[in-house]
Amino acid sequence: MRAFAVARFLAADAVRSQRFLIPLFLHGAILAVLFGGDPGPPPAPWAASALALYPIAAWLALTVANTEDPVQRTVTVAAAGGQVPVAAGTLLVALAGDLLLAVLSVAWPVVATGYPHPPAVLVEGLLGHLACATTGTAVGLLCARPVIGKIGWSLLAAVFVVVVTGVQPWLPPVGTSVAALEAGAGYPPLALGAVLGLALAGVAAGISAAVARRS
């Protein structure tokens, strides 16, 4: 319950100071562009969609995790009563984002092209789109405060990540969903994806917690 409260928080937090509006425009200003003219059918369109959410999300995540400067995060960490409930309300937030982002990515050539878009063919797009956010937000949170405090290092360390992992097709879960969405694959490969990516979300929230307690 307290990391529910502490993501009530922290959205609240992220919303007042309207840093997660430049990701969110750009990822709009992204589809715009993929799915403006004949993309044609799914689901092979949304590879684009899915692999330029990588590192929107990953950007989302920094900026969720480091909306707060050090002296408001002890503070925080002090009302919630630990780390733990701090970096599970940073996780919630940032998958909070990676789930709106995939339905926008999800929704948006279904409103703007001519083509059908049966259930199934919907869910293969959602799972693909989640497993990009949810790495992204896996990259973010470990290249965020505390685990790397200049924000400066942080956003080069997350380029230098999304960059190298992101153009491997053979590389789950980013690379593999991404390359399953192109072949029209099915649900298998993407359903792991997915799986994979919250994992990791969720390993990189224990190790920003982990590193946390030790600073």
Contents of the next structure:
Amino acid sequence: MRAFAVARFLAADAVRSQRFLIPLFLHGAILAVLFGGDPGPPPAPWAASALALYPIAAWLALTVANTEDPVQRTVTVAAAGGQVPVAAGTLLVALAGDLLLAVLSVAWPVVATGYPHPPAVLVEGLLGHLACATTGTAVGLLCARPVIGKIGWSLLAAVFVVVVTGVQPWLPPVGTSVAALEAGAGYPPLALGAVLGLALAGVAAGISAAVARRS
Amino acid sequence: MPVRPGALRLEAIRKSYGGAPEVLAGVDLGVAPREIVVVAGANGTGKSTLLRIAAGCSRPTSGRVRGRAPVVGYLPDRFPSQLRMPASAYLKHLAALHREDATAAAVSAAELLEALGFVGSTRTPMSGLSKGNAQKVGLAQALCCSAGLLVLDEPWSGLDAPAAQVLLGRLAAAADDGASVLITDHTGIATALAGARHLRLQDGELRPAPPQPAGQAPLVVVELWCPLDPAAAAAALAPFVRASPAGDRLIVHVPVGRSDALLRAALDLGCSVLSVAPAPDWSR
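Got the form predicted on its own; any chance of the form predicted in complex with its partner chain too?
And the full complex, kicking off with our chain again.
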């Protein structure tokens, strides 16, 4: 699968360039603040960390998608045999980042607080974070090259979309997942949110590939 | 890995961006295995667009591309990089994308970079490479992957004369191995490629074009010391342009594609080579 070769290539440069460090540290700082002191029993405190993960994941996806110069990207596309493996590889790296940040967010209060965290609650937390993170990935991919070429417009568009969609408790998958974590509504709405978020990320990668083909 | 060739066929290719006039207005082009096609044309005539479509980076607005080889080596018009990874890591990843064996690709890329006169470390970040060195890394990723289709946009851009010679040899060798080769060139160096088909892109259409006369090719200045009468040596080297005696030395200006033949002839005459350098007016 050439998508995995693309993913290894993009991940290698993300690690070497240390561009992934800022979103990672920022999220770590948010977790430290949220789970310092007494956050209360799970899963309610995860509502805030999951919501925070939404823009962080968008940032990460934008960074990964903009790793290469547009001209150099043409070399990668020719080598990989088309836009689809390149878009899929970008998606894979962003999703791997989502998983890492989601696991970190779920594990933090387990270590930092004294509350019991039964496995069912851990699954809820993980699904809620994945729902927000994958939706963030979708936003990031749609705001990055080749859909939006200029980084200034990319940031403006991503911030606008995240702010508008992140604060609607009725809006799936982010709003509903955050609300479900807050209310302790169990895992069905969270699983639905995660599946929906993953689907959105997949659609965003597809749109990205389609736009690139027309260039 | 053996080259897996393909008979590339572009059929009725049209391309337009937004509401702008068509860049390509119905281009038909076939590039057979072992064939070298050179496309010339003024700036902005759509050569790069045509090559991007041939390489599979861009889709035509209408028309079809058939028979593209499974592995494509592509070099864009300029090869900028904002990557933090060093050239060695980049070449390793590109070899994986090209589905080429990593060890074999690393060996052949290192050998090509040395032949091209790559200076500096392959551990310098790609973003820190000079234009010439970046171009050499770009050539290495395209030429060291057993590609069945080579699509090179102005491959001689930014190369010095010795590297230009090396590239000529590599392109001929790639074609001999069965690759289809499609290049653009406005340095005139491609006129030295034996058996290449020369085309011209004008008004969005491809037409046959005679190769540019060799006199327009960039020149190499060769300085010789000849024990026999320099004037007689100049006469003997007459097939090569502009041989002028300077004291007991002989200055010869020769098109880049023929400099090797000149050196052979000069050595056969018993002359010694004092220097070989690109002409001062070497430019794109």
